[in-house]
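In the block that follows, a single chain appears as structure tokens, in the form predicted on its own.
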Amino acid sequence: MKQAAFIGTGNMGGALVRAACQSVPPQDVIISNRTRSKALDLENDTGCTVAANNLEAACAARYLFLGVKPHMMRALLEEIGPVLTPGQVLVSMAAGLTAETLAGWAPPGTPILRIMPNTPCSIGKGMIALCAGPNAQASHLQAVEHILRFAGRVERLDEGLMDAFSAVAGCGPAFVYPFIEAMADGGVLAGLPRQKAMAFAAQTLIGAACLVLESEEHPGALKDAVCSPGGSTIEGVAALERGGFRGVVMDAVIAAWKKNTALGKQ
């Protein structure tokens, strides 16, 4: 059998296909998508194989990455369930659908895993949560970590924290982009050309984020290291505090988390 099949290769699924084809031989990856032209583009770009349909993809690989939307998942599992064999592993990308729910739609005994990727996976800089569901074994987690390693950082997480993870890492890029834009707008207001201001702001966030991860220093300590007494940086930090910056960001994460939990109950 091939190592990985991807059923549903939209923006996120397609990004993971590209990553998988760097981790394993492309000929060990088979894909299926409702819009066949998108699947053929991926085949041309990566060397993977396009299946004739979902059933062919489901029969062909050990790890089946299911990239359809949550409301389509039950129908997909009912479609491919009859052709699944012992030893195949289902990996769901669907937000809000618990592993227990998925197990109820899959053949009895099928190992279930869940992943939650974010959009920077498309450039290999993503953050992916991975959790084990019914019948999952350590070897299954290790295999998925290997397959997705070129998509970004893969972190194991308890399923009960997946909604919180999604609020931070899944929704987070949409919170960061307005901040980059606002930083650049401020630079333009101060006289910088627009293109340069945008590049300066984005690179500053990249550098600051990498410093947090690599130094393992608390962000507060790193902030303090930049703030000289009576200097311009502390003036800017004070302006952020007057605007309720940290509270607003926390509110955004909690609002997204509440929505995620609500979606899981529908």
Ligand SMILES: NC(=O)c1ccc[n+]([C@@H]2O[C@H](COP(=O)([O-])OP(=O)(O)OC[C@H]3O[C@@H](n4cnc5c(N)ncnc54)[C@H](OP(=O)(O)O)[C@@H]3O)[C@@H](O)[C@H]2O)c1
Given for the second form:
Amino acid sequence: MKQAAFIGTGNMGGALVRAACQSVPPQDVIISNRTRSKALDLENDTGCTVAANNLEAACAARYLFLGVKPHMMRALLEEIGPVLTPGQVLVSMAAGLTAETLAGWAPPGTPILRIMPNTPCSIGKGMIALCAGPNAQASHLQAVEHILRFAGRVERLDEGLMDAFSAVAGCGPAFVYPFIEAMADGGVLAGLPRQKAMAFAAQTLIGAACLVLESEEHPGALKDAVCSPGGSTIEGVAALERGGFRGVVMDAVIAAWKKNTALGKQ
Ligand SMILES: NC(=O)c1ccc[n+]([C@@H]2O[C@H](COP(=O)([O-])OP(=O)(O)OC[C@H]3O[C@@H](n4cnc5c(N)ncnc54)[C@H](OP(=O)(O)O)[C@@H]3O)[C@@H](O)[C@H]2O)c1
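Now show the form predicted together with this ligand, given that the preceding structure was the form predicted on its own.
First the chain shown before, then all remaining chains and molecules of the complex.
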């Protein structure tokens, strides 16, 4: 049996196929997508194999990564359920579908895991939450961590925290992009060429974020270290505070979290 099958290789499934083909031999990855040309492009780029259809992919691998939209998941599980055999593991990336819901659509006893990736997975810089559902074992979590390690950082999380995780890491890129744009706008106002201003702003974010992760210092302490008394940085920080920057960012995360929670109850 191959290690991994990916059924539904759109934006997110496709990004994870590319990552998987770096951590396991591409011959060990089989994929299937409704529009076959999309899967063939991935086969061309990575060396994985396109299955004739979903059933062939579902029979062929130990770990089945399901990358269809949430509203299509039930139909997909009903399609592939009859060909699944004991020992195969389902890994859903569908937002908002609980492991319990998925288990209700899968053959009894099938191990189920959930992952929640974000868009930077497409360049190997993602943040992925991994949670164990019914019948999942430690070895399953380890195998998925291994398969996805080139997509970014994979962190185990209780399913109850998945909505909060999505608000920070799934929605987060959309909160960060306007910040980069605004930093660049400020730079343009101060005379920098647009392209350079955007690159300077984005690289500054990368550097500051890496410093938080690598130094393990509190972001507040790192901010203090940049602010000399009476200097220009503290002038800028004061402007952010006057604009309610931190409160607005917290409100954005809480708003997204509330919406995630509400969507999950529908
Ligand atoms: N995008 C994100 O940022 C993100 C983040 C976290 C989680 N997710 C989750 O990832 C999943 C996919 O989202 P996406 O943004 O990647 O959507 P997408 O680009 O539309 O990908 C879905 C893919 O599934 C294929 N598909 C649909 N029905 C199928 C079937 N019956 N059999 C095989 N393939 C089928 C589609 O094929 P066609 O080529 O024919 O359309 C498409 O390529 C969703 O469940 C979503 O909740 C996405």
